[in-house]
Amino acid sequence: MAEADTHQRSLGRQAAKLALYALGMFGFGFLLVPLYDVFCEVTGLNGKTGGKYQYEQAQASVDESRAVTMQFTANNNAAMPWEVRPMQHQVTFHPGELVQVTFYARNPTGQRMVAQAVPSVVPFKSADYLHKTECFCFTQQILDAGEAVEMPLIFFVDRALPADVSKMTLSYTLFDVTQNFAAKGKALSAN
């Protein structure tokens, strides 16, 4: 009988350990995205760009001694049916110079949808020097069925950009956030 009780307690401890392990894994999975964001912010990896930046024309100085080429790409998350593309595939400019380009998006579906653009820049070390003053990534984009829109992007690259960086690529990935938008209680009815 004592052997059966010992075996039973051993199984109980093992079950408790497995339950704690499963709970720990759930917690880790839940915290993974915020931890990844902190990791990217600290290390500068993943080329995440910052939020809206204020460009002061009076304080801006352009470094005309060097040129930087910015290439643009856009793609969709697997579940996003929109057509999205840069209208200019690349531009060359001087650090400190304000640059404007345009992206095209079209909702080919038969329903109103909401999209969120997520930017990334390479080389990763250049992300801290890219400052966007206007970007369609700052807000969610709502397009009616069949609607198309041109979305402006206005940015400049800081003069402190490392000298070995002469070419950058700014990429956007569009995600369908229609369900999240509706879940937050925001109406998708026409304005």
Partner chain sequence: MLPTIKKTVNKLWSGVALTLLAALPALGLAAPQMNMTQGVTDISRDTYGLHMTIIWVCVAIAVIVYGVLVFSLIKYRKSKGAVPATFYHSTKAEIVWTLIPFIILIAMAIPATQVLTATYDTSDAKLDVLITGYQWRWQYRYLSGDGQEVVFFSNLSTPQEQIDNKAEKGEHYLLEVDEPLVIPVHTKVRFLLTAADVIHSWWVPAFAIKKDAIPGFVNEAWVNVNEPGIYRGQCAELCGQQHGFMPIVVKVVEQAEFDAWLAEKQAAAAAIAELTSREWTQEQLIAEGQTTYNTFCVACHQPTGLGLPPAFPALSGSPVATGPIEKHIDVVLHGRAGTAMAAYGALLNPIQLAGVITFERNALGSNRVGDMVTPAEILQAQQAAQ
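Between two forms, the rigid core is the largest collection of C-alphas that superpose within 1.5 Å. Source: prediction; values computed, not measured. Positions refer to the first chain, counted from 1. Compared with the form predicted in complex with the partner chain:
After superposing the rigid core, the C-alpha of K17 moves by 2 Å or more between these two forms.
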Second form
Amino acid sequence: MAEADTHQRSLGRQAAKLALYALGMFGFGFLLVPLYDVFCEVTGLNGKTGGKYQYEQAQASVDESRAVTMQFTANNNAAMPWEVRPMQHQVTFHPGELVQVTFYARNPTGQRMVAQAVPSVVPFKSADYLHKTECFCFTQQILDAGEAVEMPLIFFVDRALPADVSKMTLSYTLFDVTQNFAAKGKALSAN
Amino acid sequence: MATGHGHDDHHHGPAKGITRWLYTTNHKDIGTMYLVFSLAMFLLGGTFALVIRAELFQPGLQFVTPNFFNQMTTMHGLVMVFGAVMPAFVGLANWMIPMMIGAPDMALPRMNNWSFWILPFAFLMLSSTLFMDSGAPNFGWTFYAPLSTTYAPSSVTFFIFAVHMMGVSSIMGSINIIATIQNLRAPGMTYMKMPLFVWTWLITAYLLLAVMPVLAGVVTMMLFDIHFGTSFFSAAGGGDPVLFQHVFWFFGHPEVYIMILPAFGVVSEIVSTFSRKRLFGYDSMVYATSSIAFLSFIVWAHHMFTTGMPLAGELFFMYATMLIAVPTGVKVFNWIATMFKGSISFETPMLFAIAFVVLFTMGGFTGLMLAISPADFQYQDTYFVVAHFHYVLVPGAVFSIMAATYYWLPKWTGNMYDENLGRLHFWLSFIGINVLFFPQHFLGLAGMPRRIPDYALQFADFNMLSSIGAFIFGFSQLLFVFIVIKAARGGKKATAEVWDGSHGLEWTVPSPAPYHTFSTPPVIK
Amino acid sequence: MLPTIKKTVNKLWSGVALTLLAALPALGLAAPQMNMTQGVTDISRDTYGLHMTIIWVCVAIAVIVYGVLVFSLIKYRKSKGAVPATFYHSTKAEIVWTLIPFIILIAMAIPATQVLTATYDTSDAKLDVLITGYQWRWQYRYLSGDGQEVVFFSNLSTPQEQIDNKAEKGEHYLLEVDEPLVIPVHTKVRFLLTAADVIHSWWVPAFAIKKDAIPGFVNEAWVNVNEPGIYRGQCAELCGQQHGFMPIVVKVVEQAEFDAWLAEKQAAAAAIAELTSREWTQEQLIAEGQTTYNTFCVACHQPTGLGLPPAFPALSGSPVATGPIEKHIDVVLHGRAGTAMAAYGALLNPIQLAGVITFERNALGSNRVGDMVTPAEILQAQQAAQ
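Can you swap the form predicted on its own for the form predicted in complex with the partner chain?
Below, the chain from earlier opens the complete complex, with every other chain and molecule after it.
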């Protein structure tokens, strides 16, 4: 009988171990989220671009021997009523050169609204070489009813950009995040 | 089914009435419940499929709205995958694994009871969404975000909880199976002496344990996105809808093998029995199964070739996917080598097993084609894919379950099933399935996308043909139900060995198998 | 019993075959397409080549594998007195049938890699088109350096009566649109793909392009068509109830014709401004609005205006469509956050907007409010500070 008890206990232990393993895999599912972000950043998957970048003169000497064209587009997600467009549709520059462009946005509704711009760049293999030192996509944009704004974007393209890339497209999609913003308890009342 | 036996007098028999089934911890009772449940789900999911095929019989909208059509495709997939195929294999595992390894029962009998009884409630909850105002889930069984989050009907929450319950049930079931196989083998039953069905289930259980929690994770993220303002899958908050697909298919691809590996085990047993010859290349079968299981973790993104991956990723997943053909080929070659120079007879289980080898291989060929990434751009999300995975799952997984049922039914009930009716059922199913799914290859190649309720006129002929096949196949399954009930109620008594080429421990106990078997472990030489 | 079954089986087979043959002339169709199209681009031809190669490889393997299987089933039957052999292992055979498939796979992987690499080379395109998937239509935007962009929606143009089997179905049933994408022949065109709501997938079989359009992100594809013509495709990713009803039509024309078409589109865009400011009567607006409603609104709000509650509310008798017109204009222009109602202010021109609002208030379902809004007023509302 004592033998059977030990046996039952060891079965219980194994079951617990296996359950722990399952729990670990549940955690692994969530771990895939940051892993994916790292993976995207390394490979430029989905044309995700990095965050704010410090422009250092030393590393960013300009490569005058070649020119790159950057094309801009701006789109609204379906329920987003803002007018949004790039004020320059494309610019041509040298790798390493600091470039500034502006986007225009206007909130035509009668409410104060919050927007988040999501950038995406193609070709994907160029995403890693686009460095933005200033972008309206770094923060959420808040516009009062009827308010318009010109939003700056300052960037440069790394000299190491693959030689076969001569044209890139940087696209912004505007999402309405007013409800999320309000839900997080931030003040949205006009001031 | 299995009732008490006089010669087994030191054990009590089953309790009487409904409580027998509610409180039972007996692996045979629980196995029976799993099998009956999965048969019920098979008929329910089949009904959904017939609604789909009825609508697609002719171009134009005849019977259902596009939204309801999407609910049907979604529910059909969910019910068949999680309600029919997976529980059927768990039922077979419950019945057969203890008997095959000489164990008195499953290692954790009370948990066994739990893992079954969760299932009916999960599916009750899922099916109840059909009667809600918002309608059932309509975003496909793959439930891609944001269609399944921001744009989902409100019933999505019920769907998420149902998936959680199915996951818990599967995880408990696989813990039990692993604990049983690793601890309760009879003396002398070494790993490399285990029947192949036990081997394939051991590997399947580990797959389940690894990926069902990931599925639970992905639906939990959905739940948070929908109700708690997170942005796992929404670009607006820094998330990414493509992430959903990566996590889903990290679960989804091993899931495909979860549904086919036990089938490999079943077919290996049956082919060997009815060829009256030992299984060819047992060792390589075990290694091939393990390799397939391993590869299943590194090929998931071949479901996502059109999402726009970097070239290197696309190439990696293409090569890895093509590699799966090697171990899968080994299995097919081994089955044929088992039949080669055997002494073959064609009882119903063998007919289903041969059809499995032929038609699963068809699914394998189209799978190889789909692996070729540039060609996949043309196949992806068309009826070609529908034909491919149905060839793998219906004449693959489902035929193997039917083969297993006919093979072991005499052991379960003590009675032989009606062989003539069994063969009729086989031929109707075989013809039905090919008329149903073979034309879908042509439809896909000609350009018909999947999950559409209406189609252009050039697709009309093959759709009509496919629908005719669907109704032949669907209604022949009523014959299957009849055959099983008939055998359960009586018929020619079966011997302990049942088949003259049978081998293995389950054939050393009387038919029907007594309520308790191997209370004293047998010794394997 | 067995011969009877065989007879039954044969009967069934011939029944199925007869039904199929009978169905052909009844539907007035020739033999249907059964294989992948060769398409009209170099890539699509290469893809077709890969497809045929792999098919023949599979056929060759199938002949051998099924051949041995059928041979075994016939030769080694118990009923013919076959005695089982006792072998169960052969290292040599197992190594052979592991290695041979491996070699075949490598031979297949090489051309596949070449074709795939080519599809990724989007450089040096002469024309860029941004394709945006909406529930349930495609929007095409011709990008240009100077901002002179041509943008339009491409909607299913098959009448609802054909779908409901109340009218005879046309030749291009479900594969026809009001305005096709137009591109020049022998020119490398780059497509940028994105979506405004859920994931869609842009697929034209003749180009061998299928690429997902993902909300928030941009994907790339390219095409260089060798033959002018009209090519048709469909959305290939489940995107909601009208997924089956968002076709793609691409008209490939000579460069000169393309230039003329583009100039005409640019002129038409300029003309809208003029049309907006002219006088409109309620009847004209209702007529204009009926077309817009049937294209953009009917899938959710239904021809009756009764909607499909609870997801898609009724307009007939609704507080918005029969109450103060300002609220009605606000909802149509700016959408409703958190619902499927998009902000049409940014998608349609003032004439379409004024038309559809006037139509919804006066001619949809039981609505007979009697008022109207002019395109000029819409423009004013859009430009107003508040």
